[in-house]
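Only one chain is included here, represented as structure tokens and corresponding to the form predicted alone.
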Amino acid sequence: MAAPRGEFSSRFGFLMAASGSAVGLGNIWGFPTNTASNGGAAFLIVYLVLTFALAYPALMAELIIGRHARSNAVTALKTIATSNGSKLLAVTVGVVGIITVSFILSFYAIVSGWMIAFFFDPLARLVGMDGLSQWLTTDTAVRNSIFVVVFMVMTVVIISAGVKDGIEKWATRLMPSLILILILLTLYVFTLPGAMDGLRAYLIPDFSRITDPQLLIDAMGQAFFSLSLGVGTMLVYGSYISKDENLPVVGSLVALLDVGIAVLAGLLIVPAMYVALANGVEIFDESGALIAGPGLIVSVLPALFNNMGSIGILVASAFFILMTIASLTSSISMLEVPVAYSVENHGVRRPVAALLIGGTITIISLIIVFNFDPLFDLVVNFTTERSQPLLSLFICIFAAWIWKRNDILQEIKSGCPEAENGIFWKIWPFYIKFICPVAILVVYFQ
């Protein structure tokens, strides 16, 4: 079964890919004015406290569920399920994770395919098309609906390669230009007046925040939710990975790379800021924070581009094809949890389940253009804050209640023979049993 199912070849592969589904949109604007706003750096420590504290627990499970199944979220919940009640509930998670992470990707094709408009901006003006370089800044229902579709048609595209000759692939060419980029870009802001105060901002910590409540909320918010937990996607990569492969090891390096290009991309885009506040563009809100979000990608940067002169054309190409690699390789983690799906329960070819999948996202994501107001932060809000949180609360159930403790260890011991008596056999099983759901409570209550 595992074979015709597909499986990554490498653990260089995997780690590419699954880091890439974590690494999004949100890490690269979420995170870094997440910690400019909430004590710089005292921020930056609790982060990454939480993340190897907490969510890496939270990750864990997932991979070892998926590799100790080898399928898709719906039939791996129910291999260790242990009573007809808890199959039923391992329906019910698997199904409304697929219901989740599908309308995530419908909002989140939508700003993607603002990031793919704002790349062909530059290059509209730099040819003298003024008026097709307006038409792509401006928010309208066209121009997004041409967007979306041209997002999502790489989404299927890559989808329906499979998972050696489409994800694996290309998460392994997408991911390293992803990081190239990200240095470079930094490495040029840091040249420009301003940048150094930015800097200021997001690495001196101030340690009279580090016991703020909201610092805290925010920072296991950040730690949990970039890691793609809870909706089935590192689940489902989990169930590719070869069963040699050391899981505590490689969950690891995918937490520390997740952690490493949230903490560059802050090294960007907060001094990216100051260098725009240096240039007259204002960068705070009216509450006084900084502005976040996709206001930040879509006003504040783009003033600052403009004010750069010839320059500024290469820059802003150069950023937002950044910003839409990082959309690609998260997108098509999504649309891998509802094709495996269907490809492994109801027998549909891949291509055909990726573009029938893919087509009916693209039609919700059109629907939520036309009605944007009323629908986009509804979709937004119900899903990463409502559901997401309380389906990573009962993959960890499943893994820290239900499945057995021991076919739990067999799982790790067959790439990790020493695991009875490693450190991560000895903390893990406490964590994901106690500390993870009370931490999910938290931020889900908050």
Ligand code: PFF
Given for the second form:
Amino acid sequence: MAAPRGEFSSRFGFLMAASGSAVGLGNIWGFPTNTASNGGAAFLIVYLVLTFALAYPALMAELIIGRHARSNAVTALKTIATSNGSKLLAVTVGVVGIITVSFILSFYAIVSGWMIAFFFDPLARLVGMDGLSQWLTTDTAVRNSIFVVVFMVMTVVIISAGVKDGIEKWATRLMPSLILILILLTLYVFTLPGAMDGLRAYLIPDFSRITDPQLLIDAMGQAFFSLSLGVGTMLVYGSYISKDENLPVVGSLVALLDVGIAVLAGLLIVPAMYVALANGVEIFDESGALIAGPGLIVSVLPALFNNMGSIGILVASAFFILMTIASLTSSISMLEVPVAYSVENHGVRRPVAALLIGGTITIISLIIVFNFDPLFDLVVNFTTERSQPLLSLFICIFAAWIWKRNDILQEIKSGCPEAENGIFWKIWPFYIKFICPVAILVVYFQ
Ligand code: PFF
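Given the form predicted alone above, produce the structure of the same protein in the form predicted together with this ligand.
Expanding to the full complex; the earlier chain stays at the top.
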């Protein structure tokens, strides 16, 4: 007998969990640097348009399919498939999604481990343990392995506890803390010299860039990664939403929270970089672009915090706890995808599934840690640039071309009885059928 399925206990619980999945390193690290290096507010405008015109419809496809089938991604896609061919496609898309999200988690855990190490660094300095501080901030395979394991243990513990007692409980604690820390840090950085230059670099639009294909590609990649699309995360979270919930509304709230927190993170990161510049820290690379890679988080910002004196210790801890929270609420959503599948389709007990799958992903992370140069970028690019957009494309195809239109409407009407006459139903089916697949393909082949 399969264990009874979990369900989020409230709209707030779902919103915190789903926005927790969406808000991650992609928002706080990826979005601000993408914006600053792609024409400031010009990127922001394109990003907003793409999020609401393309990523939101794709998000809705996942939420609607998930809630209709009330199951993990593989079974959910199979439920709406009508022929043997489409059932085979359903299993393929579901399983490739599970593999992709597991590999995303394997690199995400490494970066999240850095965040934990950098969180402990100011504490080590506070108590005068300079040797430990040196060890925590030096990029070694041993340090990275230890913190990958720490991060994965936290992820596994939360997922073992289930939907309500694990995911929802922790997301509702962590997400409000994240928003509070982000606002406090931003306000503090605004008071420092140089911050206004950063604000200008972040917000003043360079409209000459708006037609740049690279800007479009970056904005679309950012939008899909940020909303955790394609790999079944949102589909599985959708399967835990109550049938009384108004899906178009909760979906748009998730997208708004995701975008809102990304924009807010930009107000922190880009001004903080210019404050660092005013403190003599190098923030541009050889080509004159803002440093955006790991150097930003593990060298530019720590250099700034070090220059701040004793308050720097507090600011650094707050910043890295913020990054760790953002990572954790995303990583639990990733691990939930394979765990839900194993629990529902193979009868494995949840804690056992979480431990076995979490353990396997940790081993993959460790293999990447010890072979960083050949493997890290390869895994990141393959999962986020190749696999994720194609999977999203197939989920749109399932929702628009394979599933019966009337069944979709019935699902949306549950919790939103007036849906048939609403604006969502007038626009979304067309978007998901034509615009989303074509746009994803165009960007993919760029
Ligand atoms: N949305 C997360 C971020 O912006 O960092 C990343 C992510 C989470 C991607 C969950 C995929 C996923 F399934």
